[in-house]
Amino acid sequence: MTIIQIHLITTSDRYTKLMMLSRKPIKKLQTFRQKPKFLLALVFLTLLSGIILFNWVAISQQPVTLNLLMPAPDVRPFREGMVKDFEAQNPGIRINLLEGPNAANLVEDLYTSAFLLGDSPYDLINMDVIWTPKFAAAGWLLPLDDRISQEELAAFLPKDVEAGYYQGKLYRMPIRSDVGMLYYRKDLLKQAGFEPPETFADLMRISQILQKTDQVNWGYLWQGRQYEGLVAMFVEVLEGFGGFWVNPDTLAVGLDRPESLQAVEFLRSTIQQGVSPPGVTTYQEEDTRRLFQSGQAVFLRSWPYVWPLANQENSPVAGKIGIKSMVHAPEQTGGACLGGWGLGIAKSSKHPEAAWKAIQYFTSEEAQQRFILQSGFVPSRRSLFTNPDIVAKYPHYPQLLKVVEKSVLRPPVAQYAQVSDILQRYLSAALSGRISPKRAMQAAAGETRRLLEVGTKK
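Show the structure of the chain whose sequence appears above, on its own, in the form predicted alone.
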């Protein structure tokens, strides 16, 4: 019997047990009681057992700490918008937010490096919408299917939920959505008697007419630099022409089909006809946002984060902009590229139950509402787009929901990073004039097919 066990029994029994441990006969109990040294030892043992028991209880009651890595811009709104409230309601769990780089691809590299080393320190995995297939295929995530019902999932945006699946299993719960959209100067269109454009031809025609009035320098701004933003933008144009990139079910590749060539030619024509700046093939989101916000363009393809910035009091276009889905070819429908972030549980986590409890809270309607009101991000729950408190602060959210409902996923394949890199390289070469669109798309399609074929043989 241990010292702690001795401490827990009754006082009268303690002497008996001590006698057993010291191998002294019970009949000599009175003798031991008369010896001061024994009494001193007894007091010492009692105190020691109490200290050990106290420490054991204290250790067992220490809060569980869940490590979560996030891009730097998301850390502060996430901590202030949700983490503080979660910890207040769950004193036994602490969230250790680790600030990563600004760029999402660098955060992905940190996750990948940690998992490849075999001893990842992360419990909750904060995933961009395009990481789920890679992380799940590598065996880095726990499936979540048995933790949530289809009825509960129905409260979220369908495409956001779909983005959390890989090969029929759910690995990611959407915490906030994101979607590409077309911004337009509603004041200029109204003055000229135009409705917002629906087709690619409408966009080009309105741009050229308004450029001639000298009210704007450019018609249409988009992200043309060789990076993931180029791919996200191209997916929307490709969808508008009725084309596809990779079919995730059959792994068919559509980059060399006529629709893909039409999409590339449209983007090239915006530069050749002066609707887009010559330097657009070097632009990222912030380059295009600054030009549009300064009043230099009619149309901008970008993400929802632009809205609050463009409507600041000191913005030249404050109160003058509208939003809609990307334009399309006749008899086709527009498509908005889905972005957004979600949470999964690392397979290596020692605290999966605590991690799931955190995910349940962070994706709850109550927490998301507080988070959206504080940060201005896009919710992943449908009901919040028409929530009165949110609409009072962000009146464009009901319109934003219409854009989100037409969202398009980038192909959810395990080799997505390599597939994207192929498209980026050849698309950039075609748009900058280094290679013809036909040759570029044929090469991109061929290289993508070879990559996917190798992947299926493994």
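Rigid core (definition): largest C-alpha set, two forms, superposition within 1.5 Å. Residue numbers count along the first chain shown, from 1. Since we're looking at a predicted model, the values are computed, not measured. What changes on going to the form predicted in complex with ligand GLC:
For the motion between the two forms, P258 lies in the other rigid part from K350. Treated as two rigid bodies, the chain between the two forms differs by a rotation of the smaller body against the larger of 15 degrees.
Moving on from the form predicted alone, kindly provide the form predicted in complex with ligand GLC as a structure.
Nothing else is written out below except the one chain.
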């Protein structure tokens, strides 16, 4: 500012002198008279461009932040096992991990309301294995086909990849698989001379015998609360009786068939016969894990995340548990519910390239190996089930692959959230004795049919 003033004084001095000493053309004098304004503008423009340049450099050096919401129990393993390393290798990208509720369906509700309210604040969308059709049909996701080849996809578990497709386009890359299975107390079975159960009847019989010896309070724990975990568990019992929920090709509904009724009656009988605690109809995964881990039950139906927790040093059942796929009726082979999580990119994200970079890293063999070693989750890449480092820490992984290979997908339909909600409501009513299993399943089948009919008529 000072410099400008001096300059102005000098200029006006010179102008006065010129006026006195010469009679030059007026035009020339006018240029001089305009010079102060011109110089002022020049200085102003220089300052302005300086400020713009400074801001641009500051902004371009600021890291891109990718928002990512996940169920609460996943946040820590994900941060420790993946995000820290990714950020260290990519200083220009930050992952803002947001902790959602425990239950998967409540996380889905948060994503849905965010999208319905306008542009989602989330860049990376962490999707349960059953959400792709709905999210893709609603147009919330970017297709990923151009970013990855079929050869690269072939390294992942086929069903996990399949769950990422909707109408022939890929929207989700699997970051961890999941599969429902049966945990059993190896030590107790061995002491009593039992082999791990194969059938529903074996499970009931072994439970009741071991309960009588007072070594355990309960035989069998499962998730009976009205939420997504209930139908995931039910899919396995249903498969064990040879039944089905919704056929994704024909959209036929199997909920009022005799096998479905048998499945509900079996679960109800576990409570009625005291094999499962009456409170089981209010339990989610964590309630059942705590009870099993404290040594109070012989069997638990849950996901693989339980293994590292139940085997940690201070766990009363550490080293005493085995896994196998869910039991079934004698003439059936049974099945396991496929769970799992994957990442998509929100169509509204301002940083799709950074988001893809993160997905590529999280699904890479190297990052997956570290993540799985730390978390004990199920890998989405096939080769990791037999990876020597992983098997050294988790000797049950090759066995886990066998369970995964038996996995059954929940119906991959765009109306899945409503289809699941119907089953959750009626199952919960039947299991807690508010309505007979027969009436419940007939009503659930009817409502599901009406819903799917409306969906196909659109």
